[in-house]
Every structure is written in structure tokens, then in C-alpha cells.
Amino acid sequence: MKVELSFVLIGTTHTGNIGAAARAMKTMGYSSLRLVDTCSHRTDEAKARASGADDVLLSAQRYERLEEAVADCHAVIGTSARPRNLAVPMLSSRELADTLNTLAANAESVLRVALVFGRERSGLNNQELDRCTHLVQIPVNPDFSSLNLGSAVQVLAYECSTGLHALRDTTLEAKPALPSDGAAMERLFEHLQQVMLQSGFLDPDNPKHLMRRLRQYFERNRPDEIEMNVWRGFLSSVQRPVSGAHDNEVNPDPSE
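Let me see this chain alone, in the form predicted alone.
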């Protein structure tokens, strides 16, 4: 089982930090850099701080929103400088690779993972944290917890590089499917909110609180492809008029 790791920077304001992140990534063998609403990464300062990792820096992909940057990912690991009162699991940097190995162990194909780093001063906002399946925290001196973005990338890149390992098949038993990716999860949340509004269960004037709780639940329990089809099929059936006695559909298309 292979783990494909992408490093996602959000709202970076200092171009040199992007270069430093690229250098840290390449040092540990990683090359997928994704930038969300950051400053330019093609400046002389960024190239200087990259110190030869120009290929990683200049091939970085740019996005306007986090959900676009992680749409193809099965796991989204958000970095946090402090404990958060959220339902998603909080990992230490040392636990990160073990968790990814566990996620990858029972999957048949590539596990795509996003490591998300927030703004230099404020980190990730609540909406961005809601899109994370896990959080990770680097243990630091509580009396001086300031950690440069490039240094944070270096620490987590090192932990992943040394901790991730190739997993050999030890059984002929069928393996469970991968968790759904970010794009499929966003479609589920849109469909779920639509049905809840149509049924009157969700208050249209105040939908955010309940939807956030549901998002947190599903993010820490991401359904696989088969389970996603069940959920989408169920939601589609709720939207259909109850004339079902004359319907011949046995397995409605869950993408409707």
C-alpha cells in the first residue's frame, strides 16, 4: 500500500516561508506542494529559501479554497498549535505516521493524504478545521511555542519519511475500500443539507450549527465508496414522491 502525501499551505503571507517549506519537503523526499490563497511563490526570496528545491517550488499548485486543494484526498491532517475542542482525533507528530500506516494497511489502492498548515499568525480557522479528518500537534516548549512554518513542515515531513513504510499483504482476505475523498464528502454534505431543508428538519435561518456537527461526525467516520452510495441512494429516495408502488427502480442512482 502506498501513501501519497501532499503538503498544503493556507494563507501564507511571507514568500520565503513557501520556499523554506519546499526545501524541507524535498529534503525528506516529498514533492507535492499545494497553495491555498497564499502570496506569490515565484519570487527571488522564495527561490533563495528553497535552496535548490526549485522543482518542488515552481510545480506547486494554487487553489482558492481548501476544499478544492483536498478534493482528491482520503485523509486531511490539520496542524494545530494548541488543543482544540473538536471531535476529530488529535495526534502528536510522532503518532502521525503510525496513524497513516493504519489507514493504509487495509486499503487496496493509493491512500492520498493532505497535511494542512495554516496562517503564520492565526493558523487554521474553524471552517478549515471542519474539513480535517485528524489534527496533529508538534510538542514544543510551552513557554516558547513559536515555530516557523518551514520548521513545522520539516518536523512533520521527517516523521512521515521515517515512519511510513511499505506494507506487504499478509492475508488473502478481501480488503475494505478506501475512505471517500474530499470531493465526494462535499457532495454528500450538500445533498444532506438539501434533504434536511426540504424535509423541514433543518432551520433555514440557522443551518450552520447542526451542519457543522454532522460534518465533524462524518469526517471522523468517512464512509467508503459503497457506504457513500448507500447514503446518497437513501437521500435520493427521501427526495422522491412516495408513489413507490408503481416504481420499478430497485437500486436508484445515488448520484442523482
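Okay, that's the form predicted alone, but what's the structure of the form predicted together with S-adenosyl-L-homocysteine?
Just the single chain follows, nothing else.
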């Protein structure tokens, strides 16, 4: 049905790049700009580079952590100049809009999507990549693959504005449910970790990559609301015998 896009910039160090991103967004009709741990966006240089997209620039929301910036999003699209963590699907910029169209196909409510852009020098770190449901690369010269941040925002904003369908055929029968949002995913990971610590499956002194692998596994295919309830219910059910084990011992079935 409807896709709502937010552009998330992480750790941007050049204020002018934030202005350029705002300008690129506005030319394609987008306005939701989220800034995670970036330099200031309220500077003369940012304003100059925004070239009239001051409204987008000045309404930007600031966050300390990526999790907070994408808590309401059903899909988190990391962007990268080079192939990175292949635990989630890597798309080309041309494939992005169709992937989002499929995710949003005929869903009853709005699909909220975050497009996440990394630092000028080092891009996105592994922890941030692990919070992405998909990765996107703009195909460029393999020997010189790094675009300026504002240019990368421009290309992806263009692809989305031309490729996303505003309305879908609502006569289709199947109504796929939306993937869970970021906040629900964080609660699932916390719950999983709690249960695995309690059961002894996760050794806090030697966690290896267990939580990271599980995170990548679930991010690749986020459960919808009903599936999430099943997972959370299952986790609670295995927690109960752990905490209630003692009761069972001291209070055997009186009918026996």
C-alpha cells in the first residue's frame, strides 16, 4: 500500500553534507530526515548546501543511537559503497524500489522504511549493519566506488521516487502482514538473550557470535505480528518452567 521513507544519517562529520542530503531528499519529494550522532545541522554551511530545503533540514530529528532512529520502521536498508555483511540480502539501487513494493504489497497499513547512510570516512560499522534488514549498493566504478554522501542520498531518493508505487491493487486476496518494527525486534532479541542465559545455552563468559548470528537470521526475514507473538509466547513458556521448577518439586500433584 503506502511506503513512508525516512533518511537516516549516522555519524556525519561534515555539516555541508547534511544540507546536501536535505536538498537531495526534497528534490525527490521526501522530508523525513533523522540524524544519529552527527555534527550540527543548524549551521550556515548546512543551510547554504540545502539551497532552499531549509524546512527538511530544520525539521530533522536527532537521535543518539540507530535503534532509536529506526524503532518505528519495518524495513531498515543499510547503504554501502562496498559489499559488506552478506548475512542480509544485498540489492542494487535499481532493485530497491521493487523489493519495497513487494514488502508493502497490499499490506493494510503503512510500511515504514529507513534508508541508513554511513560516515564519510568509514561508512556503517558492523553493529549498525546487523540492524539492517537489507543492504543496498549503488553500482559504480569498482575501482572508485565511494560516492559523496549527498550524491548517494540523491541516487536512492530518485530510485525510490520513480520506482515506488503509491497505490497497489487492493483487490488481491492475500493481505501479507507487515514485518515487525525495530522496537519489537529489539524486545525479541532481549527476550531471546534472557532465555538463553537462563537455560545456560548462552555462556556470558564465552558468547562467541551467538546473538549476532541470531540477529542476522531474524533481520533477514522479520516475523510479522502474529509470528512475533508466537516467538514471544514460546520464550515465555520455556521461562516459566525454569522459574517455576522449584514449585513443582515441593508441590506435587495432590491427587497422586
